[in-house]
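Presented as structure tokens, the chain that follows is alone, the form predicted on its own.
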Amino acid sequence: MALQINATNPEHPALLLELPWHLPLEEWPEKYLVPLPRGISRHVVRYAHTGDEVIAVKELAQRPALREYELLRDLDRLGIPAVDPLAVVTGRTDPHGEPLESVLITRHLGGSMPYRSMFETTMRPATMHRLMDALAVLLVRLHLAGFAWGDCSLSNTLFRRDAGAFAAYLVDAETGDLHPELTRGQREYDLDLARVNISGELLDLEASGALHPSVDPIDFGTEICARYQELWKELTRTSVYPAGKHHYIERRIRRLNELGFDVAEMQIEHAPNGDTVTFVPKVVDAGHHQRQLLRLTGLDTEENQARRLLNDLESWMATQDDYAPGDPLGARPEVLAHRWVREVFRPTVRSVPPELRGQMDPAQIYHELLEHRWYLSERAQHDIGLDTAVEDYIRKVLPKRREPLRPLEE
């Protein structure tokens, strides 16, 4: 049988064939090989250069390699976090002539880990937190896509931090199977599988002495199954909107903040009996919403001002017309912020009179202008907009909670 390269972009066979295909993974020269920290794996897994990139490739019988290759190319069809597929390699012979095994080639994750090379240091036990809770959102999405994985464990998986996000990332799909929807059963079948390999591999870690003594590599294992639980239910809660939706959308998002989730998409669907609203989680780092604010908008806020402002600019994108994420003519998102700052942030804070504002600045109005309209809107059980909440903050709270001081500069 002839050497084949099935590629997904026509580029890639030309340069792929540099390769030394006839040689076994584990032979290959050092001048082909990058040195990146590498997981474990059941396969021989190296990093190699092909012209400005370094792919991943995966030693493996012929018809698993096909098949994982399709997986992660549905996977990448469905925008779930995974390795990006590049090829396959089929029908290689050593010099002799004697057949070698095929391998799969993956774009290999920039600024990604294997869990070990993060725990070479003692990680911090809120570090660890953070990540079993990008895993369980990770999971959490391939089970609303429909995928069961069928071996989810820190071993299959690739870390990302991202200006302050956490992610986990796919590495492995040679056990996974795509439905057009999972059973309970299957879900739950998955997250046993990951409670017991995790709580292994965090043993394993402590009889190395990586893991931090606070932590107990059992509880921690339940914890992510936990946590899985909780997401599960806040996503896959159907509800319909009424037209005045700002309200309920908030209450859903306060809900995901309080799991410890930040909401990194929104999406809205109409429909002729009300609107539907679609979350995408994320797990954040400290400071990540101050860093966050003032790159989309130039405003410089604390950390909890900057959460709030955020989740307003997101729910007000949503409604935008050309608000489109990930269709590249639809508005950028540093577009629509600047004139969320100009037509609502600054037009709102301005609303409220200079003499009533005391040492509060514009981030901190806005903040509380937000909240009075939450606590409003709860009480009337719809949303009562924006313009009601300010003018009814002027008018009964303002002056009661301060004595008119002398007002900030513009």
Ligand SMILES: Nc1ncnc2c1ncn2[C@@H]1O[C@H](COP(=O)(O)OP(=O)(O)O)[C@@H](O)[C@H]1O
Second form
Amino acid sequence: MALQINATNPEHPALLLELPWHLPLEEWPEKYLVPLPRGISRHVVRYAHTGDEVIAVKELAQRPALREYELLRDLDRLGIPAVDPLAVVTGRTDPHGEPLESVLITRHLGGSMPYRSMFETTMRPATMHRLMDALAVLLVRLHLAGFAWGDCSLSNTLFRRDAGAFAAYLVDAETGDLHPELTRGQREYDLDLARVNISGELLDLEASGALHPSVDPIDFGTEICARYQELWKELTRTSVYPAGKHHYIERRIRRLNELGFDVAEMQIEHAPNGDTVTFVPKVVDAGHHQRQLLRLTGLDTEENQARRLLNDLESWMATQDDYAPGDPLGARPEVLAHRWVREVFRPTVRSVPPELRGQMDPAQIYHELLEHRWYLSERAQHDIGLDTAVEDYIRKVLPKRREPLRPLEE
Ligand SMILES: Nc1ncnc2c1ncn2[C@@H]1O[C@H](COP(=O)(O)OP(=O)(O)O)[C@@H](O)[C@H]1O
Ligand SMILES: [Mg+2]
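Having gone through the form predicted on its own, I am curious about the other one (the form predicted in complex with the named molecule); can you provide its structure?
All chains and molecules follow, beginning with the one already shown.
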């Protein structure tokens, strides 16, 4: 059988041909390899150079290699964070003509680390909780897409800390299965496997002395299930709202925030019977909102104010016609953010008379207006709108302030 390379991108086969396919992966000379940390695996996995890219090469039988390749392509199509499949190489033979196993090639996920390498650096428990949250987000997103992982574990996940966000990526799809929709039983089975695997992996780390003494492996396994359930419930609750009901959306965002999750993306679909809103959650680091708001808008605020302002910005963006996250033809977030500053943020702040603003800067004022709108809308059980909130704030809240005005403590 001749060597055959199935690849997604036509550039790859030529580059891949330069690798020593006639040798078992374990015997590849150093010059081809890239010494980066790897997680525990059943198969032989190595990182290699091709052109200016680093690839991960995994040796396994032809059928599972092709299957995993297809599943990873499906996940990519569904927008799930997972490693990128590049190619499958089949028909390998050694110099004596003896067959060698096929390989699956994925793009090395830059900036990612296997959990052992991360935890070995005596990671703080707070950071570990955030990583588990990121894994819960991944599992929920997989399940929402109809993917039963079949072997969710820390070894089959890659973690990345990126611009203040924690993200978990699926690295091993071999045991996975894609369905139109998962049953509750399928999800619970998957979740139970995750719990057992994760507790087991953490117990191993504990035995080797690499775990922070305050981390209980069993509790962590249970925690991930609880976080998953909370998030699942929040994301799948019935969500058909009367058109344009900003308050319902804000309530859901706030609930996600209270659970400790942020909104990475939001989509509003209009239909005659109401709007359906879907959220893609994410997990972020302390200080992330402040940096993100500063980057997008130039507004420098405290962290909790930044989070509220970003929520407002995100909800507003979702109403814009050219908002298309991930689509190169859509407007860039920076562009939308500047439009928001120009069309929403500034005019709103300007409607508060300067003599009433005291020492509050524009971002603080806007934050207070958002809080006031939230408070009034909760009381009214519907969205009272920003204009009404501003008017009420000027009329009732500001006059009661004693000079000098200070931002409200939260
Ligand atoms: N694309 C990739 N980027 C970064 N690391 C990878 C990649 N592919 C594999 N790895 C590393 O190799 C390890 C084993 O890969 P995996 O697919 O889980 O193999 P196995 O099926 O044998 O368990 C992973 O835990 C990860 O550390
Ligand atoms: Mg694996």
